[in-house]
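The chain below stands alone and is given as C-alpha cells, in the form predicted alone.
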Amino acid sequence: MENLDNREVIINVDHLTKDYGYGRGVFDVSIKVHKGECYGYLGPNGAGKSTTIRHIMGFAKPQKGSITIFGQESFRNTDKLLGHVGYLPGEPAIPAGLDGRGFLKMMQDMRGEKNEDRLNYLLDLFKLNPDMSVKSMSLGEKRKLAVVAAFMNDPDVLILDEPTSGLDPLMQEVFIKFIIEEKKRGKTILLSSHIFSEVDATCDTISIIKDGIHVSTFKAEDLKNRELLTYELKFDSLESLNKFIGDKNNDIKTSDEAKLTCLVTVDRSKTKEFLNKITKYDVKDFGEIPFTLQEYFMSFYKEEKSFDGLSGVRGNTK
C-alpha cells in the first residue's frame, strides 16, 4: 500500500484554535490532508467539525494557528482558492426563489467555469431533476443539489461537511461510491461526518474530534490490522468455562456462565499459539469478534479518562 503520508500537503491545518467561550470552539487542531487522500473528521454534532471546516475554507479567521490550501494562506485568499475546491456545507443556503439549474448556473458563473459533460453526469448519478424550484424540493433533493454543485466543476480538492446528511440509504451507497472512485482519480478529500460506515469505507485516515480537541488521528488500516485480537470461545461445560478463566495466562475480557462463553484478548503474534493451546479445553465454538471504528470511537464518549488510544493504532493524544 503507498504511503499517503510521502506525498505533498494539500490542506494544512496547523494548531488552529477558536474559543467561543463557555467550552465551546475549538482547540490546537492541527490536521495534515496529502494529496489524493481521503482524511475522515468524525465526531457528534456539536463536536467543532463543521467550525473547523470553515476555518479551512477561509470564512472566519483563526484567533490561533494558520490554515493553508495549496500553501496559500486560506482566510486571505478565499476568492483565489474556490476554483480549485469543491466545498459542500453541512447546511447549504440555497436560493427558494431559484429552480435547480438556476442554482447551478449562479454557481458556474461565481467560479467562472463551465464542465456541462460532468455536470449531466451528476445529475444523473444521483437522480436529480435540475428543473424543480428550489422551494418545492425535499430536504435529499435539496442535498444532491449541493452535492452536484460542489463536485460540477470536477475540483482537485472535495471539503465536505456531513455530505450524506438527509439523503436516503439509497443515495448513501450511491455518494460512497462515487467517493471512492474520486479518490482513484487522485482527488484529496476532507470529509466531515457522524456516520461510522461512511468513513470506514472511504477514509485513508481519521481524526476523532470530542469537545473540540483532538482526541486520536490514526490511519484506518492501522485500526484494521491492530495488534491485539478478541476471540468469543463457547464451552462444553461450566467446569471447562472456569478451568480457562483459572488460567492466569489467559487475558479474559469478560464471561458468561449461563450462555458458558468468554471473551479473550490475543495478540496477533501469538494466534497460532492461542489455537494450539485452546485445543486442551472443551471448546464448543470459537470465532474472532471484529473491532469495529463505532467501537472505538465510543470508547472515547464513554468512559472520561485519559486518552491512550488503542493498541495497535498509532494515535496521538491529548
Ligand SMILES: Nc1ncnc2c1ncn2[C@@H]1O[C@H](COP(=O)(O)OP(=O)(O)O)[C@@H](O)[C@H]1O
Contents of the next structure:
Amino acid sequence: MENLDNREVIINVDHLTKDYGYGRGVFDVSIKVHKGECYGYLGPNGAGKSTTIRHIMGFAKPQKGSITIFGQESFRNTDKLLGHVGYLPGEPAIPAGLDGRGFLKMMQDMRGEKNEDRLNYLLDLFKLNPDMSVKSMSLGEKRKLAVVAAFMNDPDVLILDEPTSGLDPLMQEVFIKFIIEEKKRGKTILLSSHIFSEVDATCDTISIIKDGIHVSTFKAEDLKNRELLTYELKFDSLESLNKFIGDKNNDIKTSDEAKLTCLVTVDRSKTKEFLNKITKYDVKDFGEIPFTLQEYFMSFYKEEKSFDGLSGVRGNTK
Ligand SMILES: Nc1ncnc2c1ncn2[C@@H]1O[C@H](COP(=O)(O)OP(=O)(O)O)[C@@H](O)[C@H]1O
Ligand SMILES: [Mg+2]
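Instead of the form predicted alone shown above, give the structure for the form predicted together with the named molecule, please.
Complete assembly follows, chain above in first position.
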C-alpha cells in the first residue's frame, strides 16, 4: 500500500504552544496531515483539541511554533482558507433569528460560492429540513445545519472539531460513512474526537493528546497489525495453569486461579511455536484478545507501566 507520508503535506502544525497558565493549553504540538489522509486527533475534554484546531483555522496566533495550510500561514488568513477548507467548530454559533435556509444562504454569500446540487445532496443525506427556524431546531438539528454549511462548497480540506457530538447513533453512522466517502473522493480530513469507534472507522493516522501534550502518534494500521498479540488460555486444572505460569519463557500478563485462565503475550512472528507449545499443556480453550484503540488510549490514562505491550506501534511515544 502507498505510504501516505510520501504525499504532499496539506496541514502543518509545527511545534505549536499556547500556554493558558495553570498547565492548561497545548504544548509543543506538531501535526502533519497529508493529502488524502484522515487524521484523528483523539483526547478527552480539556485535552487541547479545540485550542489546536482554532489555531489551525487562524483564529489565534501561536505563542510558539507555526501553522500552515497549503504552505500558507494560517493566522489572519482564515478568510482565504475558507475557500478550500470546510470547518466545523466544536460549538457552532448559528444566529437564532434565521431559518436554516437563511443561514446557508448567508454562508454561501460570505464565501461567494454556490453549489446547489451538493447542498441538496447533503440536506438529503443528513435528513435536515432547512425551512425550520434556527430557534426551533434541536441541538442535533443545529449540529446538522453546521455540518451541511461546512461541506456545501465541497471543500478539499475538512477540519472537524468533534463532529458527531450531539448527533444520535443513526446520524453518527451516516456521518462516519460520509467521512469514508469523502476520503475516497480524495479529501484531506482532520477530525478531533473522544469517540474511539469513529476514529477507528475513519482515520489513517491518529494522535493521542493528553493535558495539551501529544503522547503518541501512530498509523491506525500499525495498531491493528501489532507485533505483540495477547491470548487468553483456559486450563483443565490449577496444576497445569501453575505449570504454564511457572515456565519463565512465557510472558504472562495476568492470571486468574479461580477461572483457571491466564493472559499471555506472544510475538506475532512466534505464533507457530506458541501454538505448538500449548499443545503440551492441558489447555482447554484459547483465543486472541484483540487490542483496541480504546485499550491503547486508556494505557496513557492509567499507570505509566502499562505502556508495555505496545511494541509494534511506531510513533513518537514519549
Ligand atoms: N481562552 C481560554 N482561556 C483560558 N483557558 C482556556 C481557553 N481555552 C481553553 N482553555 C483551557 O485549555 C484546555 C484545553 O481546552 P480545549 O482546547 O477546549 O480542550 P478540548 O477541545 O480538547 O476539550 C482546557 O483546560 C481549557 O479549560
Ligand atoms: Mg473541544
